[in-house]
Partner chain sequence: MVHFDRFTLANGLRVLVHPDLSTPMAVVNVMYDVGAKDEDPAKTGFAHLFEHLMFGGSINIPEYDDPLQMAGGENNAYTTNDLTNYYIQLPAENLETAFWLESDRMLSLAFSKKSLEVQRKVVSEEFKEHYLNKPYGDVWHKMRELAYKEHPYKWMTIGRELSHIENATLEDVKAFFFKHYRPINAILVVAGNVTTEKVKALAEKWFGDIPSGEKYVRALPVEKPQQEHRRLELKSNVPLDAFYRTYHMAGRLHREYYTADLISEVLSGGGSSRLFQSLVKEKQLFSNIDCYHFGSVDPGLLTISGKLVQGVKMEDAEKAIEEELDKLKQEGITEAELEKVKNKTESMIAFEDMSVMNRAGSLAFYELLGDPNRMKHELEHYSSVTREEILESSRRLFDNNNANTIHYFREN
Amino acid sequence: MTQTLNRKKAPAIIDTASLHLSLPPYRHFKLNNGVDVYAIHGGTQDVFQAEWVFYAGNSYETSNNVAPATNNLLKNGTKKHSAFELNEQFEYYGAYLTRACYNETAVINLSGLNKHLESLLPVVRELITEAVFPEEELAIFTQNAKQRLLVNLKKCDYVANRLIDAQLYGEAHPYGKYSRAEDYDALTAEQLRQFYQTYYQEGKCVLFLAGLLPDNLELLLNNYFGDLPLKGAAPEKVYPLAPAAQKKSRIQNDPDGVQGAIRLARPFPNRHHPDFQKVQVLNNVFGGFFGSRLMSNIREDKGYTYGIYSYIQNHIGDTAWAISTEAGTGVCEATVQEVYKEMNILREELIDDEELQLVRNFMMGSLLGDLDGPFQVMSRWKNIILNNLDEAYFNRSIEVIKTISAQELRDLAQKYLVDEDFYEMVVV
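May I have the structure of this chain only, in the form predicted on its own?
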């Protein structure tokens, strides 16, 4: 019998910091050609999500924008079908296929009804093996990308984002380089075909699948992808950092601008550093959620901005601790000073028990949300696997959230929240 919900009675409050959270396991197997597959069978709806992750991000390109252009045009024509015909096939089965290109990786993401999975796999295989990159499709891509760039360059937040990364890593580093119109004009279909052959047809690929998956999943994947000449390892790419000597920049991008984009950032170790997980807690106190110090002071008290956040950049290699907001032009400098003021307080004073418990609850609640369903669980696993970590990393993060002390957080603030270490960028 279904119990009627009494809406006049508030539900019991659960202390999320007391919850025992664990990451549900995945199934791992290799295809005949050595490609790793990670799968989670679960959920209540007849749907699946599959992601082919290639080591084909902009870290591997030799000319700007070759990697994202190749990824974008995978679906714009093969030896057998035009872009229109390929789109019709996915639409016929009610499936949704997207592509995305990041610093190290590029992905093909497919979601749909699980009863159509076997019909859709050969179409994805066709994209991986027979894409042709027609000249006319490249011309359309170039025209649209340049138009989008022209519009974005008028936005102070877009300009600030690309310049602060260039200052942190250097323009020649994959994390710091940015697009120019002439980069798009220089793209050729032959460049894309060569990149495609090296990093898609014969590159390293990892598959992640989640949802109500069929019993014969391994057989299906082997039938369509187990014979491809994919490799088990990606080529090593090492890029030296070339940070800017000048740490404070003020840029007038729009003479009529009424709002400025503020970015502060400092270099920071990646996930393998022992301080990384502890600093995630400190970051939440500082500016990681709506109840943070930065939000309480600069939005709620001063009214300088609609929102201000701090975060650790999601990079696999070198990374950074950053603060991001937009504020009225008249209060940009005051906002920067208030950020430094909050850093100073964290360096000087211990966080009280009530605030620390609030942050523990927020972080545990966020983790709980990330474990709600097979797609979310696989997304968490994918992040761990692609960063060469394991389940112990997830368990350690929970232990840190539950046990880190106010003294440890103050020590970390004294180590990392140092004014002189931060690059400043204000773009109006």
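Since this is a predicted model, take the numbers as computed values, not measurements. Positions refer to the first chain, counted from 1. Between two forms, the rigid core is defined as the largest C-alpha subset superposing within 1.5 Å. First, how it differs from the form predicted in complex with the partner chain.
Annotation: Cα of Pro25 displaced by less than 2 Å between the two forms, core superposition.
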Contents of the next structure:
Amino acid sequence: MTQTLNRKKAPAIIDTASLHLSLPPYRHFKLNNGVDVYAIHGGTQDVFQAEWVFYAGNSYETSNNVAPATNNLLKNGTKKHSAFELNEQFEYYGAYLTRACYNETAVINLSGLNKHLESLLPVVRELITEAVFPEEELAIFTQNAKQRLLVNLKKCDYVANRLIDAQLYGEAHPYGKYSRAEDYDALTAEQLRQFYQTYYQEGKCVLFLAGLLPDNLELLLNNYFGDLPLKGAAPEKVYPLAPAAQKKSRIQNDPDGVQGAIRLARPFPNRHHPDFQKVQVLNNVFGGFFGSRLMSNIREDKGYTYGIYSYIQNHIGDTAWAISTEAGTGVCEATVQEVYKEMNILREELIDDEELQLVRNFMMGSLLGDLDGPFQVMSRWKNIILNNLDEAYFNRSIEVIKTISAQELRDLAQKYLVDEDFYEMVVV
Amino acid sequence: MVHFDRFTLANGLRVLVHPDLSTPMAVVNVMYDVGAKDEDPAKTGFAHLFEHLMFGGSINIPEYDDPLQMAGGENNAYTTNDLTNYYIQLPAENLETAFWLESDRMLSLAFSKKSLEVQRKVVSEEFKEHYLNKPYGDVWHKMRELAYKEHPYKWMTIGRELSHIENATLEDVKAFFFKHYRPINAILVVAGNVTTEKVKALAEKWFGDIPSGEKYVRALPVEKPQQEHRRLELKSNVPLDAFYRTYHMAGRLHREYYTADLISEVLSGGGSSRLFQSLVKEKQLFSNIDCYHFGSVDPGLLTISGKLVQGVKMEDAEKAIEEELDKLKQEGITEAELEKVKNKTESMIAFEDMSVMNRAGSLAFYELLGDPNRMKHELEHYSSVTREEILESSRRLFDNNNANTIHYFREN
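Taking the form predicted on its own as the starting point, write out the structure of the form predicted in complex with the partner chain.
Let's see the whole complex now, leading with the same chain.
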């Protein structure tokens, strides 16, 4: 006897807010020189990912682009090897060595097969101790970076991102400054070498490793990095904010442009503020995921855009709450108005139970999915550690997702989603 | 090694189960054997349009995303010239929600006028965002038309022209759906914290009664071997001159696919690769250069493209690339280079297999190609490639009569 299937009725679900979610712990130890190491052992594949995080981001440079140029050119020549030879040493073992420069930190990231880890560590050591920054490598870097910039400056989204940050923080602030061709021209190899010595050779470094890690990890890392003159503390830097007086800008960048890049943003406190985690929930309701208000209205109902999102910028210091989209030139202003309309609804009306439940469940499911495997767990920990937070912060964020009320969300909307506080930028 | 079970429902739906109890999540992946190559040349962009319409509600469920998000799930989809793939990740406890949603949209879509109208606009904005409003955004549209005269790879997934989507009627859309999105043309992969018994029961329950549909038998025109070097000059408001060159290469199941893949790695897979070292670093003719392909099921295009350093003449840049290719055709590669690209492939495969989501997608793809066990043997295919094969392949591949070149100039 088969039962007729009722396709209109959803199968029962386990409320994901009822799940117990915790962050799997890391192992922590210090190298002989005091460098902190965080490691997560696990996974199914014989691979690893290792990250050397230096406090060498653009907050520490004294002229534009010194930090990213130094970071990029770390592997373009050492006392013993040319750029080509260094690349070969990583690539021969099928390993990937990437670098990236952020606001506070700059990283060297190495990933590959476990069986080659020990062959690769001495090469990373060489990059941290013996990079030489050859003139001709800098010249090629400069030329290519300038060309990349030229291409990017044709893109409305790239231009809008630069300009909105400059408005929010001021152009002298590390979060607000941007590169110009002349900044690249002004770079000298000597500047890079000095920056390297201060912030890499003798800077502050923290190590993060994840994967099926070898038993002798501590010994291995001490062998290659435990004797380096690295420091335990990062240099203090304080930058005053210098936000623009004019909040609304409309810019014509490309006369042939068929879309405008729209950015709206307001200053927002960082992760240490008591509202921060609560606002994450409100942000999801507003524009944080596919089912958000902005997406439902502006994409799914009006078809103005391919996608629209809101988010809190991932900054350690001052930060911002931002909305970002690209829309047809004819509907840019209408899109901006719809964003304000959605802000107004959040200020005036309580979110109903079903929507709030949906957002809670979505956020919990998403967190659960994000913790899949050692690399993801490490990346979550890294974010917590580099922001000077701890496990309690993670647990608190789960608690907030599960318990925040519609009333609290409306209060937060009234406090933060205020039209006059937002900077507006439309770049065509 | 990826373990899986496989069975077929009476209506022809193929089901693969890959249990991995180390994760609390489950992945449900539905791959339809339809891509842009299956479209009517006068109505292109439909497979991709469906990627959007599939989220506009199905016959019994008005909203796709809300119930899924309520169950803690996330989903997305992509369309290529070969296939369409829909995937969901959600807490394993709520697995049945994914079955409910996916089976209902396989049963039938809601086909609402409003959904079609809105998604037409959204696709138009997507078209503008990626192909009109970005420098060099039109180059693949032109390159496909240049390189393919017969095969439907000659248009992009987004469609040949926006008017095809703008003029799509509900009737067109329905016909396309019932032709392609049927159990007989679909593959369901369930992976993660699941058991085969449970998946079997759920598959029977939710997909078992969907009409099988008619097997779509593909009869695509075959591209004739190219007989002469084709060239095109473009000029537009871009900041730098750019060079694009494609060569017809073997399809996904051919032995020469693997050699071509390794050749692209030798040429541009990283800082020690040939084109990068010679043309970006030593000769400084290009500010960047890449060699890649799209892994197409039918014979595809191996591409070399790069932006010229300002002031460099297009002829000089082109000649330097050809010299590198000639060197490859005459001398082949060294044992160390071969070892290097094989190591890299090994590591790439290991990283790809890290996530349950990727494993589910790969299983579906290999089933689509005809044999899911092939996934276990990919590395062997690469490992067995010899230097001689690379040499012979590069001679066939980099034949001048097999080349398509676009010189993309900036307007002054």
